[in-house]
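Let's start with one chain on its own, the form predicted alone, as structure tokens.
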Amino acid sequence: MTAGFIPPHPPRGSGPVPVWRGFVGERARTAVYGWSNQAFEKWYIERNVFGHRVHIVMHPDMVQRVLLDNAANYEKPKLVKKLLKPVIGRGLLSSDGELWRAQRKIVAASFAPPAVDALVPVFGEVAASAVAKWTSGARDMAREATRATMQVISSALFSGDPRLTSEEAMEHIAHALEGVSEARMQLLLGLPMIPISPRGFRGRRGQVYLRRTLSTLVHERMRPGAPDDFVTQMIRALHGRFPEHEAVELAVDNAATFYLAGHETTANAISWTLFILSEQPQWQEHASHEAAAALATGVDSELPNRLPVLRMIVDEVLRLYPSAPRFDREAVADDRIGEIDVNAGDFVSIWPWLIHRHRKLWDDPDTFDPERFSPSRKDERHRFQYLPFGAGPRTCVGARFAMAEGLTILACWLAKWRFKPMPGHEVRVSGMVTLRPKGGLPLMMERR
């Protein structure tokens, strides 16, 4: 396999950049720009933010302090929420105590085991469908992944409603995730969250949009008739569980946390995992094979077992680019992390951009090598260095249906196509809430 290549990732200073930088510029649209060598080295870095003290933990010890042996302790912020509640409300992303468990309670049965299982089929249709479509040349293979993913949920969830797979919806969608930033800003400096730039109020009418078409969805499926998928059915569960009202609030706040959550991340995942084996011919060429192995004995429950390869590139690709750079918590009482005082209020910052890339974790940390994740060596890594999909009770309920509708499509890709460069166009890191290859993933195709 080739060797020693180093994906793009943002320049990196050699000391600590003053907070306010990260409000202006391209760091104010790119969570994981501007970090300097520093931050990959150390175990534990301080800041305040406009008054806000935040530990930004790094040790994987520290990391499971936070998520998994003290989890009671560390919530949502309640910053966080605020930012998020125009466009997901109160659904599972954005809530804790019992309001959360009894959410994923109700919607951790559809994505057990058997139920993704079932789906792989319906992934490998629309993995498909894409193809049929396709001729040699070049193609932006981000708004293909995109288009794709938003199909698989609006199949696999939403019983394939066309108003969640329209060219509308995938842009309203996209500038309400690039909102995002600005109202961040305001919401630090305790201002107003209303819109103030072109950016802000393109965002504004994606989260409008979002919430008015889900909105319409869900009160459709409380008439007689609906379709017994997904929706219809934790709508059920939530009257059972919670008032009228509020049942129907959290029904829209969820539909619209799996709609995002379901296929923005998958697909930046599919996204990247296609420009680096753009770059990488040789592991490519590897898949594929695999991959047409795979496919020849059909689309089945057990295609992502068939693909062990295509795993660990996967895998790899998460490390490098996770579709999460950061989450955070704000410790509920006092706490000791380490050798760290947290007080109550505090923020705690887990960034999976540091961690995946860190010096002391990872050996050349910035190099891909699909080989980190062979089995052989699955016992070298701390359960808590590696976070696609974060990890502790709160790990992404949906983290089963993503990487087998992932690792499908990709399959059903790659058996059919080679990709390669596209000549003169340089990839670049954006995003604030996931990350995306900025301004799309033009590819070069041709058919095999």
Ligand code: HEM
The other form holds:
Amino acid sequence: MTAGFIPPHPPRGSGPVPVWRGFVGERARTAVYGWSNQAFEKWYIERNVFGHRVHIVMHPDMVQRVLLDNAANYEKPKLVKKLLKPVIGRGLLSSDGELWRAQRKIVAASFAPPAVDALVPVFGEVAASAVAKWTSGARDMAREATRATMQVISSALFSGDPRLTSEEAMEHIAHALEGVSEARMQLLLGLPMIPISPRGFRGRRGQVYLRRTLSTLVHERMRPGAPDDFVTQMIRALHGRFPEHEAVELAVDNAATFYLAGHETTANAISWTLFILSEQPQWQEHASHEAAAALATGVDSELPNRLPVLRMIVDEVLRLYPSAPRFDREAVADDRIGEIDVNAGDFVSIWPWLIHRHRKLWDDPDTFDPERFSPSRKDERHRFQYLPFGAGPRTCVGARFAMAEGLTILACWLAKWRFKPMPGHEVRVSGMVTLRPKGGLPLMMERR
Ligand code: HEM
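Same protein, the form predicted in complex with this ligand this time rather than the form predicted alone?
Let us now look at the entire complex, which starts with that chain.
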């Protein structure tokens, strides 16, 4: 295999970066921009962000304390809930305590292994329908990946409702996510969350479009004769647990949560994998031959298990470009994390971006090396040093879904097509909520 490939990451200075830099220029648009070299060597960084004390914990034992051992003490921050409220309300991702537990229980069966495995043929159909339209030449693969994962989420959870996969929906969703970054700054500064720039206004329009579309869909599903899919079952279960008005509100919140959390992240994982494989032709050939052999017996629920090389590649891609580069908690009561005293109300910030590239946790941390994830080397890692899907009770409920989906789509595409870099295009990281290739991912494609 080609040795020592270091895929692009934002430049790193030598000294700590002042907090205010997070609110101007590229750092305000890209969560992983502006970290110094030191940040990848420390076990702990304390920051004060406009009066909020923030503990950034990097040691896996500290992460374990927050996400597992004392997880009940660490809730989703009120600020984050406020920020996400116009988009995903009090759904599974943005609730805590009993409300969270009840919702997690309601959706659990839909994401259990048998339910997810049964969806593999759906993933395969979506992948195949994309390929059917391709011709050789240049193509924005980030857009293709987003279109495919939107189609998957709509087919798998919403009976393929076309309102969720139109070009209009795609534009509105992209804007809604961008709008969240602008609102984040206003919120931290204690300003009201009203749009102040064209980006903010587009973001607000995107959010309104999403909520209105999903609200209409939820009301339709409450009438007799609606398809008996994930949303309908969820609505029924919520009605059995909550008063009418709250059940409807939570149904829309969760429809938005699953629609958004369920496609953006996976689309980014697929895009980053295609980008890295375009730069690593030997790994691409290896993955392509494996995919062709695995697909020879069809797209069945066992397909993901026939792709061990591709799985190692995707694991490594999620290490280097974790779709969720950070996630935060707020301490409910005082606690001690290792040597650190945490006060009630403090934020604790977990950064897969830093932990996954930490110099004391990984050899050659910036180098692409899928062999790290060969099953025989599993014991070399601490359970809390690799967190693309989070960990503990709040771990991603869609992790198995995402992996099966990503592997199936990639296998179908790699078996039939060869991807090469686009001459003259520099790939850069972008995104405040999720990590995506800045301005898309144009690649050159050839039919195999
Ligand atoms: C590569 C793809 C994905 C990545 C990297 C990812 C990452 C994550 C992470 C890191 C968390 C935990 C956040 C925290 O602890 O604060 C999370 C939670 C969650 N994810 Fe994913 N996710 C992916 C795909 C999906 C898919 C496909 C779905 C649904 C179909 C989904 C739905 C959710 C939900 C609902 C939660 C909240 C769970 C809870 O709080 O109980 N995700 N995801």
